[in-house]
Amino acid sequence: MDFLLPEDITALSESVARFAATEIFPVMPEFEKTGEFPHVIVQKMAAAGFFGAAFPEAVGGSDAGFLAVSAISETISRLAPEFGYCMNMQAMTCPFTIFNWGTGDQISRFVPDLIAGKKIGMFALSEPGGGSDAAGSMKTTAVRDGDVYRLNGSKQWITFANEADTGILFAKTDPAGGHRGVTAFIVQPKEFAGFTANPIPMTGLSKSLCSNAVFLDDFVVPVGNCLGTEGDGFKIAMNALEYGRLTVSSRSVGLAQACLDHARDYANQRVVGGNPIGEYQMVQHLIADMTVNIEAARLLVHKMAWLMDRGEVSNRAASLAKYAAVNAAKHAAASASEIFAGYALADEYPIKKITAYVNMLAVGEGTPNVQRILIAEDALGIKDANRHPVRNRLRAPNVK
């Protein structure tokens, strides 16, 4: 058993690690060649549980906890790295928004389907000038037309947008009002017109499994999904991004012991001189300092989640956990590089799509530089990292 983790736990990661093997690795290369949506992959993963760890028995989920889906996704991104997108999407920051701040009308139309996996998600904050000011820089208009709301404008880099049935966006109803004009709607791509979703290629990354860019052009909202009050955006998108991290921090983690993983068996591998590598000390730096970094991340990850199954603030804990993670894994993917030497850059070997994946998720749910800040202020007494009230409707059912 590892350290911290009931047994239940690692029995889960095997069992991710066992998914990957039989449902993953045979089929994904003709969806890559495709550009396929996998959709009866997500189908499988759901009904194996990936999606469900967060959520009540009551809307169709396990009530594994947070450590599970933490678990869940840094296994799953050792492994099959395009497919930790899903522990956001379906599993937590899509999903857990709906549920932890939606209707129970909301909640029983939206949640159960996408944690089931017969619906896809997705998260739309980020767009192209926002940068890390995603609420306050934000251009996209949300303007009531009677029984509706009428959304004009864009968005950068959402994933699954041009397959999501079901997704969260935010827009400003109050273009005047700084983040505090943001309101956050559920909204439904395939259902009312106005809404375009172009995939963003990018090297080394998944051709199915893809970002967007998005346009809206009179993209009709009901009403009655709007989440929250209006005003109620920044919060929210705020509270489902500390969710967030959770995923990516494990991801990150995830990836970074993919890198040592793949660069331990090499050096014991490769022959140079006579011997292989690994006798050398230089390559005994590099993964020893591997080594370190990611169970030092790991711990702060799984304190996160610790934090979040007993319903605390986490948001110290989360900032913390990103900000090692994204460090060890970027560490890991220069020192594996290292190793792997000029093989790093073939396609035979598999660090060059670990190391996009790496930069990729360096920058989702806050940038390296955004987490040293709010460390920063937090440890010089200028802004309590803890200072906002936790938002967890699982581990405190009396929030209304």
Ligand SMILES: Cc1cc2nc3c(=O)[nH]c(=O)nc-3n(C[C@H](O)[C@H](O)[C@H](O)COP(=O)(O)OP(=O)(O)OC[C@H]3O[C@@H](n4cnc5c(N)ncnc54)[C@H](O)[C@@H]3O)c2cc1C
Contents of the next structure:
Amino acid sequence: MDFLLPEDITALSESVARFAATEIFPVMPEFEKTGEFPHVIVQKMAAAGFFGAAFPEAVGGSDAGFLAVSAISETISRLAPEFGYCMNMQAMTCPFTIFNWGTGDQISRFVPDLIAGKKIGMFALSEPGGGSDAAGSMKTTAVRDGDVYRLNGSKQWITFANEADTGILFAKTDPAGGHRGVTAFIVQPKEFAGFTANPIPMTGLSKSLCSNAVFLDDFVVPVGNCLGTEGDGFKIAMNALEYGRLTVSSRSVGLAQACLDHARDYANQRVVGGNPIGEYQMVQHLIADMTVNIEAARLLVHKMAWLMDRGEVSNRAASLAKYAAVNAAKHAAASASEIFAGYALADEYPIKKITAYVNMLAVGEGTPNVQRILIAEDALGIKDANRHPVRNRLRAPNVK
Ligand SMILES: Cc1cc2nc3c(=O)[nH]c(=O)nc-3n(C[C@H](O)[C@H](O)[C@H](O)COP(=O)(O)OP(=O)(O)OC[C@H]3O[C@@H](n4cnc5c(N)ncnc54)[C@H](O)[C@@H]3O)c2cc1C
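In place of the form predicted on its own, output the structure of the form predicted together with the named molecule.
Up next: the whole complex, starting with the chain shown before.
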């Protein structure tokens, strides 16, 4: 048993690893050849309970908690990083935000199908003008027209937008209102006209599970799909990112652990100058630093999950965990590349692919600089990182 980890969480990680070996590895190369979205695998992940851990049984969840979400995210990312995206779109940022902020009707219409893998989710905040200042750079507008809103503008990098049935999309209902002018909408790209998603080619990342440039041309959203009330959007986005940071940090630890696992095996078997390179002190230095960084980052991620499971404020813990996990993953990817040397660049070894996902996770849910700003302002007493109230219907139902 791992330090602090209950046995059922360790067993859960092992079952995710078995799932990857039996349900993903044998079939995924075919999906990558064609670029087809692997619906069948996503549905099997759902059936295996990957997406429902944070939700009550009433909406189809298992109420296993956030430590379980973290364990599933870490293991799937360690073994099949492209499926890490699903932990955001099917398990956290999309459905959990609807669960936290939606009306009873919105929850029952959208949440169960997302965590059952019947509908594909997305979370559309970033725009071409800059993801780090999401509200400031937001040009997408939503104008009320009778029973609907009409949305115009564009979004950038939106993962699964080319397949999404249900998403959360942010637009300005009051363009002059700054942060308070942003409104969150539950959108249904396949149901209403005006939504176009074009996959963005990205070497090293999956063609089947991909991110997109999105264009909105009088895209229709029924008034009943407004999430919260007009002007709540920025608050909702910041709350969603807190939960997104749990999966992104866990996924980063998984990638870092993958680098260590591969580098350790390679260092033990690669003989240069008559010795396995793992016997050379400078290679041992890399392995030692990777090991310590990963253990430390994992503990910070588990602390964030523990706070979330207790229904406590976790913004500060989320920024610390995200920053530490991405640093551990970046260091691990660079160290593994050094240990593999020329073979790090060969397609037959996994280091190139893992490094691409490390770079992706570094920017998702806030770049390292964004985390540094949040952490430093908190440490300096300029802005309390934990100033945002808890929003978690299940764990802290009385806190608004
Ligand atoms: C593969 C992929 C998938 C993604 N999926 C999604 C998704 O599903 N939904 C979604 O909404 N977004 C998604 N994103 C977008 C992601 O969240 C953004 O890339 C991220 O927020 C950074 O925005 P940016 O790339 O525009 O960088 P910018 O905001 O342009 O930042 C560029 C650099 O400037 C730095 N910087 C910016 N402002 C400051 C400042 N004030 N002080 C110091 N440094 C600063 C940043 O840290 C960064 O290093 C995805 C991105 C990728 C690459």
